[in-house]
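Okay, so here's just one chain, in structure tokens, the form predicted on its own.
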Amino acid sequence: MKRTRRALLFVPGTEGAKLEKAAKLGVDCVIADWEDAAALSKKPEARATTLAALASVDFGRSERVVRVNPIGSGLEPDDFAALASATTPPDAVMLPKVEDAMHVRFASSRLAEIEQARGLPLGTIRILGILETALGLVNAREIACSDPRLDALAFGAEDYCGDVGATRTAEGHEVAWGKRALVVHAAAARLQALDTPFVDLNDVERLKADTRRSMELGYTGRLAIHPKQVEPIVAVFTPSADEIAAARRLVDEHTRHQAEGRGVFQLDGKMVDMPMVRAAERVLARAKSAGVA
């Protein structure tokens, strides 16, 4: 069963105190960042600080994720060597700028070596891949089906816009195709779809509205870059009591009509067919995963 990933909080891998603080928040995932949040001269410090936190900090229910540097950057050999030396390996590794299925397979082979050395079951350490370039989106189908260790795909809007030469706008029309493409390929491969970070830290209402649109597209979670973004994101991806009650009623009515030999039926003046039933079942599944059903 996949972990619940509604909000995934990035924390600089160099900041031990912030990693400790994040571990106490109860967020679904804490991501120690060795890529963008660590300057080139600080990469060794990020690795050492993160590994120390993994070994000594109680993260509770939070999934412990490390974002390594991109495959092909020249930094990834040291990243995976550090992970191999960890007293406590992470639960998952996040791969940025995935552009080819071989990127995922390379990381998977390195993680398999770590698991074998530690006597861990194969596939224990999961992979979350970020698609944030034109090539990554073009190859999304092959990437999504590349390796059973891959658990989720995330969209990186800022890098994507930089790569294709788009201008970032509040409306987001320049990333509409990319966001839809990712969620479709993730769904086809039965992967979780994680939306891009919302970069305006002070506009909580727009964060909520934008995250709701993502959820309506089919995204299951979102990356966060500040602790104060966690609660609004979680609220959107957690069904409300009214939504749960309505979904349960629809599913129960479907079950009753099926037992009576009837397929399509009316409920509250609306015709109900299987797509609506499946949508209701997804609401109940999200509620169960979030622990509110």
The other form holds:
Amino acid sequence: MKRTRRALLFVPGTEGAKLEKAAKLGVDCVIADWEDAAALSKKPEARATTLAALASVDFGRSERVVRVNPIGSGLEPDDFAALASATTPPDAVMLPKVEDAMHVRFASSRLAEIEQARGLPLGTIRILGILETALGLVNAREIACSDPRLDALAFGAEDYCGDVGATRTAEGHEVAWGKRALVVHAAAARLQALDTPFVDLNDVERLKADTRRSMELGYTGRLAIHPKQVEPIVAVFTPSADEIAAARRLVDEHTRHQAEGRGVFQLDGKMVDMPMVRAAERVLARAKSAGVA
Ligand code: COA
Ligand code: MG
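What's the form predicted in complex with ligand COA like, now that we've got the form predicted on its own?
First the chain shown before, then all remaining chains and molecules of the complex.
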């Protein structure tokens, strides 16, 4: 089963103190960033600081992820060389600006070399890919099924808007298609779908409402950029006690009706058949993987 990834917290790879702080939060995923949060002159520092933290800091139950620089940027050979030299390799690598299935396959073969050199089972280090350019979205189908190591796709709204020439708005109509396209391609390939960071750090209410809409679209988690965004995001992606009880009741009623030879029945004035049962089972699966059921 894939790891639970409800909130994934970005930390600049150069900032050892923030990495230590992130390690204590009990967040599903901590992502040390070697891409945009590390200035061009600070790439070596980001690699060294992150690898030192991976070797010495206890991240508890949090998945340890490194976001490398884009494949083709010219920075990625040094990123993978650094990962190969790590005392403790990360659990997963996040690839930004994925535009082609070859980008994922290239990263996967570098990771295979690292695993081989360390005697780790092939496929131990996972890949999370960000689609955040027009070409990335257009090639989403090939990218989504490019490599068995890939187990999540993330949407990057700010880069996407920059690339297509869109203007950011409060209601987000300029990203509506991209958000929906990503979730469909992820679902078709049975990958997790992770939504873009919410950049307004002080508007927690809007973060919650926006994340709820993403969850309703089919997203399974969201990227975070500040510790105070973690709890609201986790809350949206963790079914409530009422949702769990309603899902259990629906599944139980379905089981009872099946035993009596009925595939469709009425519950609280609504028709229930297999799609609703599957949706309820998904709620229970999410609750189970979140440890609340
Ligand atoms: N991870 C861990 N700790 C973080 C954090 C993060 N992403 N963001 C803030 N903190 C810590 C701060 O270090 C500070 O800790 P302290 O109280 O022990 O000093 C505390 O949380 C409060 O931080 P605050 O003052 O509100 O924010 P800031 O001005 O220090 O930082 C940002 C603001 C946006 C620079 C910071 O949140 C950040 O670096 N976010 C990640 C950015 C990133 O990686 N972007 C790339 C992907 S989009
Ligand atoms: Mg980006």
